[in-house]
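Only one chain comes next, encoded as structure tokens, the form predicted alone.
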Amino acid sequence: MKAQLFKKLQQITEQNLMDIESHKQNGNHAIGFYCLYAPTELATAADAIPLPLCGTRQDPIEAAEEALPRNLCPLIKSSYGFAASDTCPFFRFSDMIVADTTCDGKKKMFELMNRITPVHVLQLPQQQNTDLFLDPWKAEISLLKQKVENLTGKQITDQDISNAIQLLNREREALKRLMDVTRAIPSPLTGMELIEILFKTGFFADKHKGIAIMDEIADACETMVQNGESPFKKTTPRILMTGVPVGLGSDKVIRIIEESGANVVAFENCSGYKKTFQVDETKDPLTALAETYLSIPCSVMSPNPGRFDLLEEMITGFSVDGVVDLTWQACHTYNIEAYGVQEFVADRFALPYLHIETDYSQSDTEQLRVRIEAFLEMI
């Protein structure tokens, strides 16, 4: 059953490009988004398709290095490389790019990207003190609303935003339900399968299709759990991955962990559980968006206690046996924050912890394999 659903997911993924093209041919718009802080509800409220654009592949990095430093974060280089080489259909479909100041490298890269296609950069507060920063952050979101209205020619009402919040809350609920199936011991999904689902459903033009396929896969996984079916044993080491986002193409650490005999059951990062924060549907919609998006616990925030709260919840809830903290090269905020995460995992849970700093290339695969196998022997 699971194999059939993955085949269906692939078919929907292939159809999705045609759906986006048809949407554009009918005079509608698509808006590209980088990072989780930009509220995609505003695109949905204007009948535009929100498309996640963070680069997760090595291929376009060579083109990016014609303009960007070689020692820059691979996520930034991959993202810019797709734009510079015109090799990403989702970037090509995007009529406008929405970005934010989550790191110095990104915000300077967006200046160059703006030469290729219009980029609107949200000035993200670097602290989550709502008394000081909620109002200016809400003003940034209001300005983005005006930009989207100007692009699409559609006036976005509060009701439009509320409807979009309700739809995307349903999507977040489906995402969380899907990710929660791996709480079972043993898990019905591999980490590679989970990241494939999360990655592919993020691009769906039709949110209802994405929600439906995630629910179908979750149903199948829950049936597998009831029937005692799993690709793993109850004794298989269960790993939580934290740190930077991962996706298809930047998944080598997940793959090596599972090839080495463990199961990545949880992703605390912004390609995983951080995407499930619900927006309050009872409040003024712009205020609710500002509060929820500002609360996302990225390492750009200083201090960043929310990350440790989420780690505590997930380490316990997913019954993990070890934590792997992944940092892309030159990602200074996550690299420095790893020190505190290591202390937290050791002091609070006495669990094995491994910090990995790498890039998208395969050049260090065997070196990583040796480190990961040694780490798993500690469990």
Contents of the next structure:
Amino acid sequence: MKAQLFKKLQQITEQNLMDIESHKQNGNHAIGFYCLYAPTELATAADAIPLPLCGTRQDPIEAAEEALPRNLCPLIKSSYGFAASDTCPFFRFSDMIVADTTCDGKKKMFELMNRITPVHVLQLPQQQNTDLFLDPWKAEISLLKQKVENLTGKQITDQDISNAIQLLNREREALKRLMDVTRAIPSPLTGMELIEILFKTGFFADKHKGIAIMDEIADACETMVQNGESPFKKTTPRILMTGVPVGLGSDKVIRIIEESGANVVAFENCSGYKKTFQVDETKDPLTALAETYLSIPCSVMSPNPGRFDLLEEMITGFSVDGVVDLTWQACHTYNIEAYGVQEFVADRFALPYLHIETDYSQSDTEQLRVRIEAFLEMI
Amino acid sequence: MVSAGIDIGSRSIECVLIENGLIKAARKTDTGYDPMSQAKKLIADLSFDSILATGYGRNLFELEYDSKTVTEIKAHAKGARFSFPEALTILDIGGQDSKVIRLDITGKVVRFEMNDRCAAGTGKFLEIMAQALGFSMDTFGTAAKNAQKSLGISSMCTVFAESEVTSLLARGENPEEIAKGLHQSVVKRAAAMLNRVSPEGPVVFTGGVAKNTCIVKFLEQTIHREVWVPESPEMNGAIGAALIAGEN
Ligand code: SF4
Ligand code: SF4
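Moving on from the form predicted alone, please list the structure of the form predicted together with its partner chain.
Now the complete complex, all chains and molecules, led by this one.
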């Protein structure tokens, strides 16, 4: 059952490029996004397809290093490399690129990317939900709305935004339901499977297709749980991954953890559970978007208390046996925050914790394996 | 019951036999280019009831001998407790990596950190520096101990430190003082890792570098903690592996 659904997922993925193409041939647009902070609702409200562009593969990094320093976060290099070498179909589809002033590396990279293609950069505040920061952030979001209107030639009404919020809330509900199936002990899904679903559905031109397949997989998983089926045992160590985003191509740590006999059941990062928020449908839509998006607990915020609340909830809710905190090399914000996370996990939960700093290359696989196996021996 | 432990590292392989809680045999060889045939040669004439592998080569060994494996971390924890039953902190500096392990009172690993991405602060670093200064490994530590003052070496990277040493020599600086500076830079790095992972109490110091009495002395002076060195510090991982083999 599950295997068939993964086949179907693959079919939709292959079909998707054509879906985007025909959508564009019909006079519609696609908008590329680099970070979870930018509300994709504004694209959806203008019938444009939002495409997540963060680079998760090693291949384009060499091309990026012609312009960027080697000693930079691989996510930034990969993102830039795809643009510079013109090897990402989704980048090519994007009629407009939306970025945010998140970490230093990313925002300076966007200045260079802007030479390849125009990048609209949102000035993201670094503190959350005080009026001092919320008001300018709301202004940024209104400006983005205008930019999208200019691009698409479509007036975006409040009703359009509300409809988009409803649709994407529905999508986020499906994401949450899918990610919640691994709360079961043992879990019906591997971490690698979960990453594959999250990654692939992110690009779907038709949100309804994504929602439908996620619901179908979640249904199948719930049936597996009822029938006591799982790729794991009840005693399989359950790992929570926290830290930087991961996707297909930047999944080596998850793979090694699962090859070493554990199961990654939860992703506390912006490619995982941080995506499961709901935007208030009763408020003025722009205000609701501004508030909800600004409260995303990423380490670029200072301070970033929301991450610890989310960790607390997830460590308990997913019955976690250990925490792996992943930092991409040269990501200062996550690297420094790791100190507090390690303290939090030790003091609050007395659980084994492992901090890993690595990049997208395979060169340290064996070294990582030693650390990960030693970490699992601690459980 | 004789149990064997084999520690297949990137530079050397150690093997230990344990019977009734006593070490019966301990031997070592270079890893060379073909770790598996070296390992085979090392244990060819030994007889034992069970064997367990640790170190970077453990997974290859597992395939050939159908033995169980544990990581170096667990093996070192076990080995240190064998020599010092109260051990809570372990510093291991081997040929190509260094690590600090913290144990709880039952001997369980609660935290560890490893540096295995570059030679900085390891036995390899000292070897290359000794060569650059014209010392043998046996005289290097003594030379450093004899020095009046220490010449600071600012680069931790082996390649940069080597050229720093060369230019200090060219300036006519005293090799013994440079040697002292190099030893202290290894100690500083180890001390920083110790302070992060396990900042209190006596330290069990293992690995080949623990045989360098100059490093031991400087370490004690730097961290103001007792440093305990087992009789054969480079055998610690293999001892731990043999003990775990005996448990199963
Ligand atoms: S890690 Fe933070 S800054 Fe980077 S994409 Fe995710 S939310 Fe944005
Ligand atoms: S992982 Fe860190 S350095 Fe890389 S883009 Fe995200 S916040 Fe920036």
